[in-house]
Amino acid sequence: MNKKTIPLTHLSLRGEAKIIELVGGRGFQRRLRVMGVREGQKIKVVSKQPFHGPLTVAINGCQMTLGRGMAQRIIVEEL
């Protein structure tokens, strides 16, 4: 019953997860929430760029690109 939580960057390509926590200050959390990234939302990794490049994710029917540093601070639970 205890599900594993991982950073978004460790989620496999085309993997789906539920956002558990946004680790960071108020400004960081506000920036993500304005983009629609909130706790409880389902998120899917669409593509990962090589050499520690950005990730493209799908959330709420929209695709967006997140830098690795930002994605590292999004904690998810695999579905």
Second form
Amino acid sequence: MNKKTIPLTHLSLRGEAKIIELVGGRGFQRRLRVMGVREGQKIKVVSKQPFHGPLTVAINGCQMTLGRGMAQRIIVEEL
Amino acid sequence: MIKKIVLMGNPNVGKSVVFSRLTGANVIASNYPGTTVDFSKGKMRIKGKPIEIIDAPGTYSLQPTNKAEEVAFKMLKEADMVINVVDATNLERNLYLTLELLEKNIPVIVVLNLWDETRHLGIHIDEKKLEKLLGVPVVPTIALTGEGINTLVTRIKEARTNEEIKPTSEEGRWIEIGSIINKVEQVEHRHHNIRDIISDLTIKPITGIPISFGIIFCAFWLVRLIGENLITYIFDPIFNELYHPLIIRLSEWIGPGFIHKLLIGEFGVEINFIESLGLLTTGLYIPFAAVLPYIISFYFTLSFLEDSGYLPRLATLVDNVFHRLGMHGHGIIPMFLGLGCNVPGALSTRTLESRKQRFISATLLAICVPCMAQLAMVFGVLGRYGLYYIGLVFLTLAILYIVIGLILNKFVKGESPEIFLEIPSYRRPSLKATFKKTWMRIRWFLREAIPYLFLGVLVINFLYFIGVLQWFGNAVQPVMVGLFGLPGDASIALITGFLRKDIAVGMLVSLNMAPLQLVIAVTMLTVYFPCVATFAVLIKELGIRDMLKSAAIMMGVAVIVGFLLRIILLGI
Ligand SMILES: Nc1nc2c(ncn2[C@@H]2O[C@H](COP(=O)(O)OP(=O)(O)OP(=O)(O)O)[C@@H](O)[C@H]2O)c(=O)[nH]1
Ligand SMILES: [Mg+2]
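Can you return the structure of this protein in the form predicted together with its partner chain rather than the form predicted on its own?
Shown next: the complete complex, the earlier chain at its head.
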């Protein structure tokens, strides 16, 4: 069964998802991965700042804030 | 033979605390990533042999993404051993750097710091097994209390390389890490606790934004409360009751002449600690009685913000605004540190990723962020006319920050990457750590400020003596009066501001200006140019070319703002 994948920005608050793909150059992918944003990890959105502000996400008990543009390029599958 | 050991690890894992424990030398540690932006060196002895220890900025990998991480990378190249400090509550992510280090064939010892936190979080790590798998010593520590540090010291000599770990691809490392984590770590399921609830409340916009206003308001209120009380009940009495009589006696003893002028001020004129401009009067009163109380209260308050872990949350909330100004939320850190002293503020721009961000952040810092030394004097000088006038200065500077930021964002070339910032968990600031950190910064202030202050007093006296300042004041009088509605001698204060802005504010007092004129002069003093210490750091951080551009912007803005304020506040 193939569930539909969405960019992280579309994930609702409190919803949980699995990271499927990081869309971008090698440098972009590496930067995300070394901070814990990796394919296969479970991710939750903790908050979204208004007016296209950044998202705060939780992965593995660790939180980080990332810009909308970056979040757009993180493809997840809702769980 | 091991001579140089560098502390490497992800940001905010406790490297600086470990460094302080090992060397006894104190460096600033705070609960947000990017506290350390430069290296510090210290010494320790192992079996009688001196060894140099280096505290480096944190980095997530050996591919630097900003200037601070570049410093860490450079330190690694100089060192012949690594103490890899690892956040035990975040083992998986931290091991990436560990593997990269092990591939470098440099002796490594791993420190599993924040060991106390793993208990609260229900994380169990089998450190013996981890040691076997990594092939290098692994020592659990709680750097904050010093637990485990002795073991670390005795085991430093066991640090070694692991030949079995060969350079591999990024994917290869993650697979390796996955298999290690499976074998050594177990995580219990955990319920939401009070700390998580506070964390959520302070980062969600609906609750977080009002809370942030509350916290900033309280912080300013606390700074002023502590500062004013220290002045009224401790510092002023000491100077007025104890020191003043001494100076009067000294004055009679010295008698008129150049020595009197230099040490105390004009003979026969009543001694005024702010206006006399003698080394023993103004030269001591300004740093110790007027500025020091505010330095104490500011850094005491800042410590709470830093150590609690609130600043990264504030950075998240303000990211939107800062992004429009060509930076991102982390730009709030140079601004906050800059309110204490512009020098550390300018250094902390290193954590911003692009040249454009650093240029804008540093320029806005120099133009719109007055340091505490200057603010303390402004509170002293304008405070007596009412908070309204101080409010005018702050309002002008805030508007400038936004307007210049918007303009620079439009015209400065280059990229402005988005925020990508780790949010550490909240920790209760320890009173002991707070006092220690405040004390370190006070010592630093005294060491940096007093030489410049004395130099300032000497230079001004000398220039007055040979008549240069009077000549200059007269020469620019038409400009000062015509454009800014200020007396010609205000220009002398502006020049002095290059050495120390606090004396400069003091010099404005003796000109007997109206409060609104003071507002204009004080604002221009903030904007027109940084003090010499900040100037030197900015040249190093931005490079000569960018600094020249930045300086041109500062002076242009000062003229425009001075003129506009004159029209708005004084009328034509
Ligand atoms: N609970 C606990 N807190 C610790 C421990 N070690 C350090 N801390 C706290 O963790 C925070 C970060 O410590 P730092 O030493 O500034 O971390 P760093 O690795 O130097 O950080 P950067 O310079 O930003 O890379 C500070 O607030 C410390 O007080 C520990 O073992 N337990
Ligand atoms: Mg540090």
